[in-house]
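One chain comes next, on its own, written out as structure tokens in the form predicted alone.
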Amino acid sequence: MQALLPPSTNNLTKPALRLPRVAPPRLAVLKCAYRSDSVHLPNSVGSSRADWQSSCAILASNVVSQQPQPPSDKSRNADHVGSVNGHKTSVDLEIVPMEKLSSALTITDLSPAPMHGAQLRVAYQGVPGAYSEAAAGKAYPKCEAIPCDQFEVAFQAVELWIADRAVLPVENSLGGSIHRNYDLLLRHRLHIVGEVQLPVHHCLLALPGVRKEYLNRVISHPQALAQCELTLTKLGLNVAREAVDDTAGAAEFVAANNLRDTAAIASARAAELYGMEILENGIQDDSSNVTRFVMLAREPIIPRTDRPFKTSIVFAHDKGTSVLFKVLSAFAFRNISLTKIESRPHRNRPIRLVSDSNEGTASHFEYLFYVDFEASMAEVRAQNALAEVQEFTSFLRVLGSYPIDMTPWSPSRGDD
């Protein structure tokens, strides 16, 4: 599980892997800052990609934009582009200096996505041997997996055409939601086009010849440490636990620094890649340890009804959480099952003040709500449900409508 959580403040300072950098050329890159326009759901979804994008990609009514508000006309500089090919557009094109981007691009980086049958480039967070790399391989067999040092970089890799897809974790059956990626889903304009569930099988790794009694500490991702806590205690490893950015990165760090007093919790593939030995196999406290990943692309897929689909949305209301029951009833009334509901702080409006002549001023926290439900946007009942939800919300966005992962699941085993 490769969630982005701050590493503990210790002496572990491994160099972060980043996307390949080249000398920045003297040119500018176009950055799209979307404005959310009001879009009304039709009774049916068009058959073309353009129809689907215009109908379902962004739904809003009196939208509270999640992006910083654009500057006034007086403050806009000469580089502002208000139209494309002579036509007015709701897309702001702002010139952003190349130096401000996370990585400089060459013309080869901006090549179009592979044609059908070509090898996909799939971004994931972590280093080779990470569970996210395995999820990318399960989602897109024979893909070219591109490691990224942060979740943010994986999103940008797709937006900048360095990668064609990104596969990122959003929740774990033991550790819960990966909040960072929920926030990034809203910040970026990528679309969820699929999901994959990966059983997580943890191993205790050390350098060749190291025995458990020699160990002074165990390092890994914070969730991996938490998922193995009871087993480590049963093994008699009452040693320091230290958190790093990811599981495979922990194995790489131990191997690169020849740490014979330190073990890592990571996958069996990480042991093979970094020349380590498996001291204990399958050390997760619960064998039912599964991570759900989402597949992200620059454009949505056209929803269908010939197989089970799931739809992910995010919404908010400018008067707080009082409308939550009404929103959920729109799905219950149409017999649409919810598979996930997650709340996150409303970053633009974290606190709402409520005046009361008798009690003074009260403050309430403001939230965004993420919901997954089992229905395709090609179904009329799903369209009607969202049309009703739109009446109760000030912000509503469809993150994606995509096939459900129906792969038969079994508890993680030693040969996974």
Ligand SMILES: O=C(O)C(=O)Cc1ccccc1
Second form
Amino acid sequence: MQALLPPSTNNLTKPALRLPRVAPPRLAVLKCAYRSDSVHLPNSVGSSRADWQSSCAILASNVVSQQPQPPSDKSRNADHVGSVNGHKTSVDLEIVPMEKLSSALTITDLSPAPMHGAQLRVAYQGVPGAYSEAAAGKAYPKCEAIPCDQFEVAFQAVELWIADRAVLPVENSLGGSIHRNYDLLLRHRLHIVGEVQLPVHHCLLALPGVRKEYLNRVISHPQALAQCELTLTKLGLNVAREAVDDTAGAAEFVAANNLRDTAAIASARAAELYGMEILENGIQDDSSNVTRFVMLAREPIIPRTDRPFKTSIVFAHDKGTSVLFKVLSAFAFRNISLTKIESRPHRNRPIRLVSDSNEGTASHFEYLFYVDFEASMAEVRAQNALAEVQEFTSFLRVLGSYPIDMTPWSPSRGDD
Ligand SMILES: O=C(O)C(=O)Cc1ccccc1
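Structure of the form predicted in complex with the named molecule, please, following the form predicted alone?
Okay, now the whole complex, with that chain kicking things off.
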């Protein structure tokens, strides 16, 4: 399928972030609280300010960027931790001992809201009306959603402190995993700090006055096309399908180019934003159509045990899939349920040659395994399971330990 790029955004929308991007000078304020009996640190924590600072730098999640300010005593003393495109980036650590806080930190203190009244900025791929924008709003209701033209840009927006979080769709109940996004998780160093599951309700959109009989093609995000394939056929739409970067971008493209032979699959909100008509409402092949998104941040959140947590890891092992059952038994023995397992090609080492003196040499494909399990890294059983996994693996990374989205959902009515 030919990939169409969404047109440049019209005046209805803010322009999406694009690469390359020069980061503005920023002052970052990193504020963290620490309580020795509730936080499990990799190393024991001393009482000196330096120890506290480095521990909090690892664990703090209340990371807030601010507009440049005239130097104050505090900013003059800030630790300069790097520069972004030639601009100094400073981090000012403000350590707040737990005992001085009026109440204990809750999970919401730790992940979503920035302090000092600043609005959380959440980067997503697509244009307004995309499902990723709705997912950002579900995870962080008062956030400022920042459209980006590529997932790569959304990741970089967080890495360069332009945004505080990125939202990334990783799998769908009908369409399966979004493999490219798994690869991106590994290529970048961001941490998963949350997840949301969003019921997805697709509409068939066309310009006002266009009828189904006029259509020569349907365009949308490949996942949306996959999720509506049977319904499109049932509607008699045996026309060309073309993949674009996001659903709302497809609607915008049809509108901006006045395409009367093309329909887009997108949300009802996209129809409203881009002046399109809904030809068919709810065209996903099954009403239980849910997409899971993960939220990414520069710093991990502190794992807890007082509510259900999930942990995502990725690993590889030298002996191919033959030791996979040993790795997975580390979870089974501890009654830790896996909620997801995904394999991807091991790009650094895609082929493994296995010689047999009698039969010759076989070449096996090498894989990376992504596993989600239902436990928090603050639980001893999860720590022990990972210690055991490490014995069998040549590479292991914890992508994040984060609260499970427990919000009940019912089949969407299209108001997402
Ligand atoms: O294109 C979008 O709107 C997205 O956010 C990606 C996507 C596509 C289809 C279903 C869920 C998410």
